[in-house]
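Presented below, as structure tokens, is a lone chain in the form predicted alone.
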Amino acid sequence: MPVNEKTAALLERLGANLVPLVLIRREILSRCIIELEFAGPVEDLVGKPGNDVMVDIPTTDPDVQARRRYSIRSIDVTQQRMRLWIETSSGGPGATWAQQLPTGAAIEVIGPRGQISLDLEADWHCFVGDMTFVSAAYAMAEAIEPPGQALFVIEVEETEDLVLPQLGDDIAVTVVAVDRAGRLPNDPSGLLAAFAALELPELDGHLYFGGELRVVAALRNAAKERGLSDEQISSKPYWRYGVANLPHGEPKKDS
């Protein structure tokens, strides 16, 4: 499809595609997770588990562009379908978009993109973060070669918010839901305590951290203190408490 010069430069820089999609279904999975299913030429979005797509989000100011990045929950090339799980508790423009986009609406997404994916050589995989990380964590876990082991430590406002993973019988699964118990979302103490209490399997594994910027940084430091190497840790901050994501979709980092 024809694209303007600015978009063409972005696609070249990211090594991604611009793909037209149509929303065909919306489903509320829990109090804070909405599933959106799109139809279109999704073969151009096939990448690695954990990859995401970039979406233009409407704002109250038509002259202001906002993009958000959503992990690809799944792609079905045969059926020409792509699913996104979008966490909506923030109430931000992305949450509003996910809640209000009408069925039949046409959008364009840029993807696949992202640097975090499953370590295919690891003997076990541990995913730690908040509800914004669930989509990517489950997508990566579903790509584990059997027999395998997946551990999930997810912080939630309410236990019923968590949608449980559905993995094969030949994948050993452990799920720990951490009650935030009134702590601020950028307070890492709950996840740090759960991670410290988690007995990691022997052999060589890989840790994946995703969620709020400060919490992800604290978890990464805790993993290194437990003796895991940089090569065994993948981390991705999706958002920053109290600070809107930048126009290109990334959380603002301190200089």
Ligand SMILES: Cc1cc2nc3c(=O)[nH]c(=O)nc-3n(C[C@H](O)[C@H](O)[C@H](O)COP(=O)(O)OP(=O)(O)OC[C@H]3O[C@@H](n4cnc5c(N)ncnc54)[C@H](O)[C@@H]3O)c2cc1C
Contents of the next structure:
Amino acid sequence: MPVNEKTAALLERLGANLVPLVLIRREILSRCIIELEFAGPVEDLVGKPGNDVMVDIPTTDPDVQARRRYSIRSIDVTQQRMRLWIETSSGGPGATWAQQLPTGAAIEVIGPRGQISLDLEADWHCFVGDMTFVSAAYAMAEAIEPPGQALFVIEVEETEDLVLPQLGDDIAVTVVAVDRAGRLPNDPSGLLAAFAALELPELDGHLYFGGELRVVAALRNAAKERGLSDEQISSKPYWRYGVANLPHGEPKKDS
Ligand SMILES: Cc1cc2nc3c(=O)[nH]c(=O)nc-3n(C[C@H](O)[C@H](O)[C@H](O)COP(=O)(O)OP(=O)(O)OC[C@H]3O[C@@H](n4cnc5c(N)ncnc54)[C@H](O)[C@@H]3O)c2cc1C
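We have the form predicted alone; now please give the form predicted in complex with this ligand.
In what comes next, the whole complex appears, and the chain from above leads the way.
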């Protein structure tokens, strides 16, 4: 596909591809998660479970660019399909795009992107975060070699809106759904309490944290206080409470 110079430079810098896709299906999985399924040459997006794609999101001002990143929920190269799970409670441009994009719409995504993937050496895997993280968390968990062990601690506004992971029989699964109970989404206390109460298996495991910036930072500190090493922790802030993500799709960090 011909691309302009700026996009070509971006693709080269990211080591990613620009891939044309068509939305073929939208499904509401729960009150806060929409699944979008796209068709196209998805072989160009194959990377590692936990990778994401970057999407250009239209805004009300045509001169303002908003890119948003969404973790690849699954890729099926034979069927030429890719699925995304998008949390819709932000009401921001990304959530609105996911709710309104008509089936049949053609889009372009840049991917695969992202540094965090499954630690293949780990004996167990523990995923902690909010609903924006379940797509990456479940995609990584589905790559665990059986027999294996996956633990999930997920905070959600209403626990009945949590979509549960479906893993094979040889993977032991623990799911702790944390009710946000009216706390602000950047209040880490709910996830911190659930993580502190969670008995981690013996042997060497890996922790994966994703979600709101302040919450992810607090979880990382808690894991280190609990004796886990930097090498056992992968964390990524996905968004920041009260601040829209920056035009390149990352949450604004304090300088
Ligand atoms: C590597 C990476 C992977 C990601 N993967 C996913 C994914 O698989 N699925 C997914 O849904 N998101 C994912 N995100 C987050 C996503 O890119 C957007 O940040 C998110 O969808 C919000 O974008 P927006 O345009 O709707 O709102 P923004 O314009 O970013 O924000 C608008 C307002 O809504 C608030 N807000 C933003 N998100 C939330 C929220 N979840 N709950 C409450 N308030 C919110 C903001 O604080 C702001 O005040 C990922 C982000 C990164 C960096």
